[in-house]
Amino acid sequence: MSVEPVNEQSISLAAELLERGKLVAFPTETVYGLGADAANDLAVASIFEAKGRPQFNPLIAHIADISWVERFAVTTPSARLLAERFWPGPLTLVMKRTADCPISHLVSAGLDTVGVRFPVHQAARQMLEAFGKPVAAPSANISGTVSPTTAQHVAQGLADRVPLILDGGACSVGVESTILDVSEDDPALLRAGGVGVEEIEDVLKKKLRRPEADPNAPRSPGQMLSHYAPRLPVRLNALEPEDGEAFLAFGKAEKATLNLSPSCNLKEAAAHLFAYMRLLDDPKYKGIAVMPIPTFGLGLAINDRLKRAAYPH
């Protein structure tokens, strides 16, 4: 592990280390984030695989400019009026993704959706800029602790599970950035933060719906338990297909369909999971069946997703 403070040297290393799948923690104006290439399915995965998240929640795809968004996501009047006001700055924008988005499925947490931020901290544009591409970053701390707004902070959680630490001294806001859906002309509150409700609802002339207050609207992720689920039904721990059956397999399997990883590595299972488990989703099956996945490391995750997936929908 490496803290450097932000130069010129400092920015190129961290692009490198992007563009070869590594991770990089890096300064926002609301806590660090955990950096990865978006479109890097493996590099995705670990981000998970470093902070021991016990859940594949969606991540956030940080940009360096309003430009960049229309390659992977479609804007609804509302995000483009949110985005000309608060962009650069900490407000998160959920948007659907194209029919071709490049962004890693494991970003979007398997949903149709994907969220996006312009930050506004000259570090992170900097990076950005030098890489070229979205950066997939949740908070750069373990799951379930204190989000970081230091460089220390960052050193004391994950120490040498991230390569680079950029050092950009304590961050501005210092709480998560307000979260938005978006993705339909009737924007949603999910997240509370950086950016107030009320500076919002000003822009938008209207108020937003509020998840917990409307049955039908987008909720967090993660909450539902037939969430992240395919049309076909799913079938868990078989050790081979039936008749009609997909066969996603994991480990050595003579019958597999599509197989999360042959060397068991759970890592590049997680990194499969959901585009796999939407390739499958054909009407040529009757439905998919799963091998075992190991109940440690990433393979809590996948299988907590799998669950939800095979929940009766």
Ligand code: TXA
Second form
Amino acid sequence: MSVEPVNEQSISLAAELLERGKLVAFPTETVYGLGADAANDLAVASIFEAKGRPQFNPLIAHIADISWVERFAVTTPSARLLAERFWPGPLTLVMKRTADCPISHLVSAGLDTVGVRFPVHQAARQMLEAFGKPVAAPSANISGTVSPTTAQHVAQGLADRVPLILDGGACSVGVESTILDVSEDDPALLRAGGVGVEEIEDVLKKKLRRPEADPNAPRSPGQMLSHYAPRLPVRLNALEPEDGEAFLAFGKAEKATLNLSPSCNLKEAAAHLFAYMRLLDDPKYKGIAVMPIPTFGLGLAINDRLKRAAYPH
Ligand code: TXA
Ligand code: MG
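Could you please show the structure of the form predicted together with this ligand, as a counterpart to the form predicted on its own just displayed?
Let's see the whole complex now, leading with the same chain.
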């Protein structure tokens, strides 16, 4: 691992690492991010591996220009209004994915939306411009620990798990971005953060919906994810498919419809999970049978996701 000051050399090294599917920790105005090529399934899976996240929360795709959004997300009028007013800056907009969206389904954690953020921090912008494509990044810390606001914080947590940390000094905002769901034209606040809610309401000329204030609504973006599941019933720990079932295999299997990882590689399995579940969620099958997945490393997050998918609905 190396911690490098931000200069032409370290920026082009960062872009090169991203291109090769590696991770790069980089400063933003809010907190340091742990970045990977947002279109590369395996690279995105290694973010979850490095953070030791027991769940697949959706990740934010970082961009270097408003014009990039049109390539992968559907903008509503309020999305455009807010982007023009607050980007670049600490605001994340959750939008619908386009039909041919190139961003990994793992970034969206299987949802049909994607969170997008255009950071104002110079180093982040330089890195994103040099790479030229969206970078998926959660905060650059081990899951469950405090978000990092210096390169040293990142090194303390992730030293042996990230080849390059760009050192851009201390983050000026220090709390994460505000997250708004603008996928429908009635924006909702998913997380308070760097941009004040009042400022946003002034621009929209209306109050934001606040799903967490409604006792009948899910309380956090994480919990809302339990609302997403395949339409077909999912049967876990299946050793064989029953008649009419699609068979999602892991490791050696003869009757696989699709195989998450024939070589039992959990990172590969994580990389394929959401895309394969979508492919198998087809009315020509009567259900999806899934083979057992080990419960260590990324297997924890995979099993968490499968359990939610199998929950009767
Ligand atoms: O300031 C920030 O936003 C930092 C810097 C690195 O940009 N990033 C950050 O990422 O805080 P993370 O992964 O720690 O938090 C992202 C949050 C997650 O809690 C997730 O639930 C929500 O964003 N999120 C992302 N995409 C979403 C989506 N499509 N739908 C709902 N929530 C989403
Ligand atoms: Mg975080």
